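Presented below, as structure tokens, is a lone chain in the form predicted alone.
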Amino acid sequence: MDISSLSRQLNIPVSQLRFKMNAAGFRISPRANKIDNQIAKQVLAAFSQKPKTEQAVKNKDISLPKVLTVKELAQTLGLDVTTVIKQLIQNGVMATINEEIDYDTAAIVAADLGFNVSETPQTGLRLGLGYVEEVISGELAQAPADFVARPPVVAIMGHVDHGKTTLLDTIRKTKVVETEAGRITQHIGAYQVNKNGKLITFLDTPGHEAFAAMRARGANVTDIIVLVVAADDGVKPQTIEVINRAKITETPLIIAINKIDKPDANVERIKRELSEYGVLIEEWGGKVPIAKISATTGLGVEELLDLILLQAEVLDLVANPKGQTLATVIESNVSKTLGPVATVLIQNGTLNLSDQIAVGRAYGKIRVMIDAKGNKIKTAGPATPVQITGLSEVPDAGDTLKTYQDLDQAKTQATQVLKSERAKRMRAVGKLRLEGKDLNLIIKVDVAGSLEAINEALNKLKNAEVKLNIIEEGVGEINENDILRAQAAKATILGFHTKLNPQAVKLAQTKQVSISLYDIIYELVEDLTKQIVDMMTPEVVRTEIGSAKILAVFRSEKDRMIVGGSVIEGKIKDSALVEIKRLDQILGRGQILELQQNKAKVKEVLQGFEFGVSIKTDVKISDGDILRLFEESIKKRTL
């Protein structure tokens, strides 16, 4: 079954469903789109019924930020911290009252407790597609005269061997202008062509892993998808994936039926197969335009470009070159001579040399800017792909670039993103606890002296409960071999004052290996300390409140009792936990749902006074039973 279909049936966002499935033992890859039908049935059975909560909370709408502490989450939900921490533990996350958790974790916990959750718009953390759209919409409402038409951004996609690369090559060859510079290049993962005086921006990496990373961050920079289908082969798995992607992102499709010059080409069969997947072409009464081409000979390519420009006119693509400068990272890498390098596509505003920017966890001042022709430039407008240098580190594909008035503002933005990512790492460690009490590490540093200092610090973190295993350590940059060893040992890679090999970055994404880079040793030790503490079994502290004697039973329900009694010691509190005792035997436990005194709701009733109470419990309470009231809290472990 398709995971997105399962998500819709359960009314759980896909990202949250993946997390819940893994936490519940349904192990799936973060990139898997389909699961076995039998497993799907088990997931439906497990998550269809909302769990009973310890509070009478139902369908309350709340909004949560990108990052918040456990205490803040409890306050937002109106629940005690213990209830929230217990729910976190059930989801495989060990977090203390002041620990920061990310939105995904908080949303899962809140949903399990009966809340309808949405995300609070945040401009202080990792900016995304929603933020870009919000800025552009706001500017369009305030200053529509500043907006101008921009080139369409096009991705050419399709099944393997259906002719994507050949089509790209043909477009490049046929649309180069008279001079060598031309209007197109492949130097930076994107290029532009000029058709009848109008530019079209092509993204040159539609099948690249970077696109998967961009989709994971919700970045959809593509205006139009050209879906290439071979006339002699038909609709295939990757064809269907592209169709589904277009539907999910609501991106217009243009169908390019390729290889029509082949003897066994069957265009009508392609049209019929596409219709079976909900793609109805214009000549069949639908809205999807079609071009019949031969990428090898160039037949129909001019008509395809005309269709792209026509579709762009219908879409009325505009941007504000005078507005807030925003761009999305298409690719990024580390250059031996230039340092961190990012290829970005400008979506709004104008990017200038020396602009101060933040992009994901990176920040800096643009030192060099290169256009799609390989020329150094000083300014670039909307829908233009450019390569930039001057960043503090390598950003991720899909990160949003924003300009700032000064470098301190940019640094503050990047630091907030870094803190958010640390919170996510804490969640990942919580998940590791479900699989064991070993923390495996591979450490790479700049010089041997650093390694000695780190080992000395790690010796102080050794304890009886969580075993700290140094699988490998060494001097030098983190490379592909380190990634493979980490994957085999289920280890985390720690880098101190060292760099990441560009190929290692891509391999780590594919193999799902976690890498953390540090420049300050106490931050490395601090993060590891938190990981180890969070992997340790939490200590539950019980605080006695009081006791009461049951004098009357008013109503008995399946999982609830309504009774009356008198406080004989201490006090009785609303929401407190209770032990039900008969003679010398403890019958079970429960929790107070509602407390009344003189038929009015109260928070507590003191010794010597009578009360009425609704208790959530499976025990059948009788006259004369004793309630022992207490509270539980999670005590943070220390090394």
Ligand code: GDP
Contents of the next structure:
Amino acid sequence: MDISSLSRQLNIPVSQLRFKMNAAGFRISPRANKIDNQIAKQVLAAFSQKPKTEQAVKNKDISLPKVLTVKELAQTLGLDVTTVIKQLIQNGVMATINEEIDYDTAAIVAADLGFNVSETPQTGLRLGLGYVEEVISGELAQAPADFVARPPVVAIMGHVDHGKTTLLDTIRKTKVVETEAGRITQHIGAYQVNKNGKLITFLDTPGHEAFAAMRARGANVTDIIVLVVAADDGVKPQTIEVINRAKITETPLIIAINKIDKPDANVERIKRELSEYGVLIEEWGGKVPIAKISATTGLGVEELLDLILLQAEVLDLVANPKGQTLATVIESNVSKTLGPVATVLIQNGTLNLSDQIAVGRAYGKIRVMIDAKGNKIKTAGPATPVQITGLSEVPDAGDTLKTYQDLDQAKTQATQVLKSERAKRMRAVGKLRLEGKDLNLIIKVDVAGSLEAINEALNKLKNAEVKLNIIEEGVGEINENDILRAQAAKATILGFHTKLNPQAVKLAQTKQVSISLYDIIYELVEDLTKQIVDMMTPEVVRTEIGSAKILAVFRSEKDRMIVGGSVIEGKIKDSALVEIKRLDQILGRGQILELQQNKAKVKEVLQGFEFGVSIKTDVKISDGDILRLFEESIKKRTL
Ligand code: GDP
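Right, the form predicted alone is done; let's see the coordinates for the form predicted in complex with the ligand.
Expanding to the full complex; the earlier chain stays at the top.
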């Protein structure tokens, strides 16, 4: 299609349209007059301006995901968090700002507040867990005999410092038997252990990151959550978060009360606290088993593994090794020597070396496949984590892998995902040009897992006033393309555990693009918080100082009045601000220019005394009016 005709259809001048398209990630040569029809269609969809009225009506039509936090709900509705929390309470749900609620709850509250709600559909292009479930249940109906028991997939979660990492390490050390002398176990984001001839798959990425990544794709690969609670510390905010997530995603919990070797361990207290948050332990007639462990000494860890296997049996976990091959990405990164690398957890079927696959925006032929022990393997069955190479791009955690008969098909699928991502980005860029307070970011990281962690951290910075737009995020070093995109979108580049290539440094200087590199998420968050707060309109804090009753009007000018009165509460102060009230109605504002008591100038007059005052105001004050006196100060906002 001609760019000029596109420009007419969109009612955007050609030069501006070229700029916009480039900003949105399409490389349009300055001399090209035509663009691909497919791309033209996407441009039309992204840049066409809808009539205002339609938008206004649309605002009441919202769609909500399966799970969201109270804050996210408030933002989607464009309402105060307190309004939403009040409505939740009215429906018998007690939830705080960062707590997650499920779609049903959110939908009821939104409907009560006058919105038309629908559930956000799973994106058609990215195959999610819904797709996996559909395939498996279809096969189960047709060929139940092909199904075999599969290992449970377990995530270890809990509050920081309660011992998750130590527990994962202890289990790995005692249970992963090295196959060949000297081979080191690989950290690929998951590992498998053998307990009495039965396998258990542990997700080895810090639990919260893995969960956030899966949630972003509507996927949840975890069969069982082991919730670690330190016996010397008790139930803490992240403990409660895990309890709620388990409830919402209907994932069974096993409680591991850790650090029982410590002298101040108090197991009974933990049980009591857990019950206060609705966790009903077996001992007290509920369903949740408890293991008392010490992750450092290994005490009770074998019993914990037994409990996991028992729970797995109850869950009757099965998969079809002969069925359609499907796997979910747990971790991904770029290796200098191997290119894009992903760890996937096989969920159905069998994955083989040389299989032709599409996964998210990536496609390729599996070149190397290794297991968590570092062994090169040729084939892997359900619930096995494997690391694969041979991909065209880095997929995201939570993406679903599918195999294809030929590579072209795989490529078509992956390219569609890539294009839809671009279009999404383009919409984001189109939008931010219309709005004032946007903080646009391009984020580059070392491994995909970091992206999830950063995204989760950034979610907490969301606020009603300054919008964080992630124009682009990816794995790898910061390059010239990133600089150009940042310049076009007026974005700041954030690098996490990543480098800046030398050409990019030069370009950033000439294009005046700001880049910040971080090694600690906390510091990144702190810097961003500062930037956001600086962008926010400062908060005006009002302090009431008193009230007075007008007894006489001495003089009335255009914008000044001289009146007399008596202080009925607090005090009246020179330079204070006033609100003038008559019969409970506020007539307007003013400011005190001069204050007198017994004809002498004073700084303030206290309750019970009379005064004379000159007030700058355009309200015509009359006797009987009430002055409410206050001061205002400007306070920097906090998040
Ligand atoms: P995470 O943040 O949940 O991954 O916690 P870590 O595994 O890093 O553990 C936090 C601290 O608690 C570390 O200093 C561990 O050595 C210590 N720790 C973990 N488990 C135990 C335990 O069973 N007993 C004792 N005494 N200390 C433990």
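Only a predicted model underlies this, so the values are computations on that prediction, with no experimental measurement involved. Numbering follows the first chain given and starts at 1. C-alpha atoms forming the largest set that superposes within 1.5 Å between two forms make up the rigid core.
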If I superpose the two forms on their rigid core, does the C-alpha of Lys460 end up displaced by 2 Å or more between these two forms? yes
